[in-house]
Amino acid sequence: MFVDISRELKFSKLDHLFVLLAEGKHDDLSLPDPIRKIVRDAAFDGRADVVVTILGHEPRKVTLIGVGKSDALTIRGVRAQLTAVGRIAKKHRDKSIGVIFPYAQPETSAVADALAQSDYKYDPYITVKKDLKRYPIDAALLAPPSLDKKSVAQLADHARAIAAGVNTVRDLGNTPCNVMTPERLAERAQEVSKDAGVKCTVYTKRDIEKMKMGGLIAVNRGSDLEPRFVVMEYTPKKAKKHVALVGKGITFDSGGISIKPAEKMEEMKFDMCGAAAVIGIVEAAAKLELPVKITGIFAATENLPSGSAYKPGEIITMMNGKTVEIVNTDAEGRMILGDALHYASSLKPDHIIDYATLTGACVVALAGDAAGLFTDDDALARNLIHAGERTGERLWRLPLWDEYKDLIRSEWADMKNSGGRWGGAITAAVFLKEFVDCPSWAHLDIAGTAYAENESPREAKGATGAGVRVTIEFLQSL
């Protein structure tokens, strides 16, 4: 859906008008007089479970959607109603819609971004589309009357940049794994970078071997497809801060020799959503022309079993020289991230943030409602958590205490690549910490938030675009 923010809605040109209202009186809201009369005549009370569609003349259809209590409005809560807008418009085959959300919070640009995602569906490989024909929808979101023309244009540009980044992540994650190979993921990073005016360097297997990225080389051994290591550089002239973003790019994860159960293994195409997040964030930041230097980094490979695959019992020397005893080949994400984090540290950025669908343990702890946040930097934690609340991408901080190192100690090497069942998300983060040389580093375990197993009131099934909104909000605060 293409969303514009407008200071005035032309009802005669709309197929459908959607009005989102909270509980209580509506007399003090900035509503056009015809709409105010419709709301009054319908005795609409704004409860979150109420949707009323009324046939009229201009516009032809008006749908009133309740959003619940006005003092509890958040973008996370309102997103379900905005998603309903997209689904209703798609079902009605509307081509032009208007949306009125007459509240200051959530912010207009966040509402526009959520609206742009409301009709998302990944369907390039559905060949029989008689009943699934999609109509492009143009949406106009009514701006608050307090905003001038320039401010409205800026908000619209901001919302479109965020939506573009989120869409990139969703499309990358939803693409089947036989298409979205390590090589193709690197190519998409180059294509996005070229479009956004960002420098992109792709390192091949030979380059990776010369760089002595032992973790990435080891995980890749079971695959017939070569790995890739990608560095995207957004360098605005007035940048005062440098942030490195690091992503896990396992384009398919079978678990390797420590093979996963067959059930839901098809979802392991989403194991590259950390790398996809890095691409989408860099794209959005460049389009917004943020005054922050950003280096986006990701390692990409498959993790497959074969005669040449890395095995439990091996000892791998990582890029930073530390040795790792392999006890579980399904703990592969931390192996490739270890090398990528060491590379990022060598750039001496002010902050490092990594994104990874790293552990099922984090999903057990937080389900799909929040990503796990690990950091020793209290200020960074506060800023990221605040950014998450503002954008609806919740983060929950978990400990990164040194006591957990005992669980990854090895008798044969500097450490093991898995601490076992207990505290699995924490021991994975503690492992990553061994490869970071930056006082301000945060690890985001997005295993539960990167994709939705089923369609929900807020999300389409598949990749969600996790990481883009919260990070852009954080970068804007620097």
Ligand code: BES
Second form
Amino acid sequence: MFVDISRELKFSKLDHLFVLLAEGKHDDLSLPDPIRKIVRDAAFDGRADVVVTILGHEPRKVTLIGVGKSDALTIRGVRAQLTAVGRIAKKHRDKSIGVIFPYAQPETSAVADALAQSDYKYDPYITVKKDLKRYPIDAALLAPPSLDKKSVAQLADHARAIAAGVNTVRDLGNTPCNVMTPERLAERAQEVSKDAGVKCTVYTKRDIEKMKMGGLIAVNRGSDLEPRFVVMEYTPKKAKKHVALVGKGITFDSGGISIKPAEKMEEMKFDMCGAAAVIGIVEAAAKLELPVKITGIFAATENLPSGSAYKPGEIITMMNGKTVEIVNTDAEGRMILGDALHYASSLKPDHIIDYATLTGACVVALAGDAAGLFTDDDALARNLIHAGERTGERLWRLPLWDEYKDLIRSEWADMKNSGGRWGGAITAAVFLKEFVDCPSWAHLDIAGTAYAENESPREAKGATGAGVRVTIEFLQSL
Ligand code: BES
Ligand code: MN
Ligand code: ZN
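Swap state to the form predicted in complex with this ligand from the form predicted on its own:
Entire complex below, previous chain first.
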């Protein structure tokens, strides 16, 4: 959906107007007069999820949507209500809609970017029922009266940059894994970079071998497709800080020789959502011209079984020289991230943040409602959690204590690549720490948040764009 923020809605030009109202008095809200009358006539009380559509003259349709108690308005709740707006508009085949959200919180630009995503559906491969395919909807969100023209335009640009980044991540994640190969993912990074004015370097298998990225090479051995290692550099002139973002780009994770059960294995096409997040964040940051230097880094390969695949019992020497005993080839994300984090550390950034659909254990702990956050830097934790609260992209901190290293101790090598079931998300993070040389590093385990297993009131099934909003919010606070 293309979203603009307007200081005035031209009712005659709208197919459909949506008004989101909380419980309580509506008299002191800044509503246009005809709408005030409709709300009063309908005796609309704003209870959550109550939806009333009224046929009128201009605009022809007005839908009132209850959003519940006004003191409990959160961006997560409002996002769900806006998803209803997108779905209703699509069912009605509306081309031009208006949206009124007459509250100061959540902020107008967050509401606008949520609206922009509200009709999202990944449908390039739908060849039947073509009429249900995505078609362009123009939406105008009414600006709060306190804002002048310039700030309204700025907010709209901001919302569109975020929405573009989120959209990129969702499309990359949802693309089938026979198409979104490591090579294609790298190519997409180049295309996005070119469009956003960012430098992008793609390293091929030969380069990766030369750099001695032992973890990435080991995981790639089972695949017929070449791996890729990608570095995107956004370098604004007045940057004071440098942040490196690192992503896991497993374009399909079968588990390898330690093969996964068949059920839901198709979901492992989403195992590149960390890399996708890095691409989307760099895109949004560049479009917003954030005054922070950002290096986006990701490693991409498939994880498959074959005669040449890496196997349990092997010892692999990583790029930083440390050795890893393989006990489970399904713990492949940490192998490729170990090298990518070492590479990132060599750039000496102020902060490193990595994004990875790393462990099922994190999903067991937090389900789809929060990403796991691991860091030794308390200030970084505070800032990221705060950014998460503001954007509705929740992060929940889990420990990174050295005691957990015992669980990945190996008899034969510096460590093993899996600590077993107990504390699985933590031992994975502790493993990654062995490859980080940066005082301020955070690991986000987005295994539960990167994709939705089912359609829900808040979002479509599939990739969610996790990582973009929280990170942009954090980068803006630097
Ligand atoms: N990509 C998976 C983690 C995952 C699981 C993401 C479910 C999303 C949903 C990862 O590579 C993996 O297989 N992790 C193993 C680690 C184990 C072998 C130590 C896991 O979580 O079971
Ligand atoms: Mn795996
Ligand atoms: Zn994986």
